[in-house]
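One chain comes next, on its own, written out as structure tokens in the form predicted on its own.
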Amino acid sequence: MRRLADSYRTALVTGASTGLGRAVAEMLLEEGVRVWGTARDPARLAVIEGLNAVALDLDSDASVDAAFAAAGRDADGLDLVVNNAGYGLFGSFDELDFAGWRRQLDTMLVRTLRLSHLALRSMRARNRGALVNVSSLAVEFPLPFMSGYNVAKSGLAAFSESMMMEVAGTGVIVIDFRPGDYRTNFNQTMQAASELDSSPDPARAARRLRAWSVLDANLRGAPLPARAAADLRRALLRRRSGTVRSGAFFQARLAPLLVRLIPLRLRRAAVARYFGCS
């Protein structure tokens, strides 16, 4: 049976100590691929048998660089990265401190494509490579109250798609990796329930909370996340760019296919209904 490690034998991922970012890492190393994950702390990750850390700060493009050199250094060359760091900031647009809001696009946007930059230049000038965008299904279903995080991710998406055409036909491949909610501390490092109802509004704090208490219950009955490093596992072994969803049976498959089928007037009714903000 084939393994990752006859077509990659290095790679970094982004955000290793937890979640997505941790399954994926496991993944790849029983896939016998040489893996080096990166945290803010690099401590975080010793729990994670064979894996090379690194320190990354999404907020600094000196520690963007750093690592990325001290891995490629390390490795000889990576042949696969997976942009996968991000957190989730909750709450009403205008009443988010803007330069909080703003942090976000840098980190999660503007600072993984100079991450992905570097990874393309080294792979395009050895003509071989992966690079993965872990974006989320949020770029066809924004959720509200989390506007930073839909942005920062539709704009990873639609780099993604440029990236493909860009390297079309090169021994280079670009995977957009769009995975839905998954059992992690996702929520739990963005916003604590009990603080979301501070708004002066009592309105405002309550459809909030609605909305709040949806997406919890959702991230509580998801899949494990090793199911979303099986996923991008098999793309990987297909070599071919694309787009990759992953999560459980609705939203992964049932609802892209609804989005073709139903007008986006509709759909915007059902989605807002949904998360209690009709």
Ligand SMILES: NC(=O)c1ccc[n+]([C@@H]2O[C@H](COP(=O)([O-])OP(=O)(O)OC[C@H]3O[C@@H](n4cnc5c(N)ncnc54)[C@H](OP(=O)(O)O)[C@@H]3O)[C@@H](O)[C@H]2O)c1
Contents of the next structure:
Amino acid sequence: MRRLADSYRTALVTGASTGLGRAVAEMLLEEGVRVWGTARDPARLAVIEGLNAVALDLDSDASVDAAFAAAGRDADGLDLVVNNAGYGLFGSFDELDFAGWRRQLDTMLVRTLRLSHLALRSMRARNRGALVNVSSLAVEFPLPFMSGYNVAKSGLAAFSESMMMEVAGTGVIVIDFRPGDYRTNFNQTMQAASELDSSPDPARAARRLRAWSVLDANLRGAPLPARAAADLRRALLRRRSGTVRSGAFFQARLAPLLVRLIPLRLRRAAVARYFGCS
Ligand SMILES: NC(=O)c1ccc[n+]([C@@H]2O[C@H](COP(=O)([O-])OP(=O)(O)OC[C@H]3O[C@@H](n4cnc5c(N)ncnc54)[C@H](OP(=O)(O)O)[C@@H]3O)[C@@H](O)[C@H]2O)c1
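Requested next: the structure of the form predicted together with the ligand (the form predicted on its own having been shown above).
Let us now look at the entire complex, which starts with that chain.
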């Protein structure tokens, strides 16, 4: 049976301390790939046997450059880079502090692209490698009260699309990996959740709370991250650029098909109703 190590000797996975990143790092290690994984506090990575720990804080340009340089040097070139690290910020756009809202774009889009720039430069020079950007099915189904997240992930998906064309015909591939809901710490670390029911306008707070309840219930009932790692493994074995949807059957298979058949106005109304926003 083919193993990923046949195509990728080394990998860097950002946000490997928990959730999807940890599952992906563990899957790659099982496949015989040498893996460098990141966390803001690298001590958190000690639980993953065989992983090379790297400090990365996506709130700092210098940290991005240093993490990539350190991992690249140790690995003698990275064949696979998985941009996975990310977080959510939940709240009404106009009630959130704009600096905090903007930080999500700087962290999850701009500095993730900075890492992509370093990765693609090195991969193109060697004419081999794979860049995986973990976006979200939120690109296709934007979530209420998560405007910064939707913008960051849509930007990342659009970037991946551009890169797929730029690297076509070379030894480098780009994958836009779009998870649906997975049972991780994502909602626990979601920022602004504590302000859920505090708003000068009680009707607004109630609407936000309804949307949060749906998001939270979805995540609690979602598949475990190992499934996402298995989907990514299959995609990497294909060695082709593309968009990969991953998750429960309805979210990852049926819903993307249905939205192509339903007019946008109806789709928007159905999603708003689903999240208690109508
Ligand atoms: N879970 C889902 O349902 C779902 C759905 C669609 C997309 N996604 C995406 O999948 C990715 C992983 O999410 P998850 O669900 O696995 O969440 P998670 O369990 O909360 O893991 C998030 C990871 O990102 C890292 N991280 C967060 N902020 C960071 C920062 N400023 N700098 C560097 N690292 C940072 C965390 O590392 P440390 O805190 O240890 O530094 C952690 O390893 C995210 O991009 C998320 O948007 C998740």
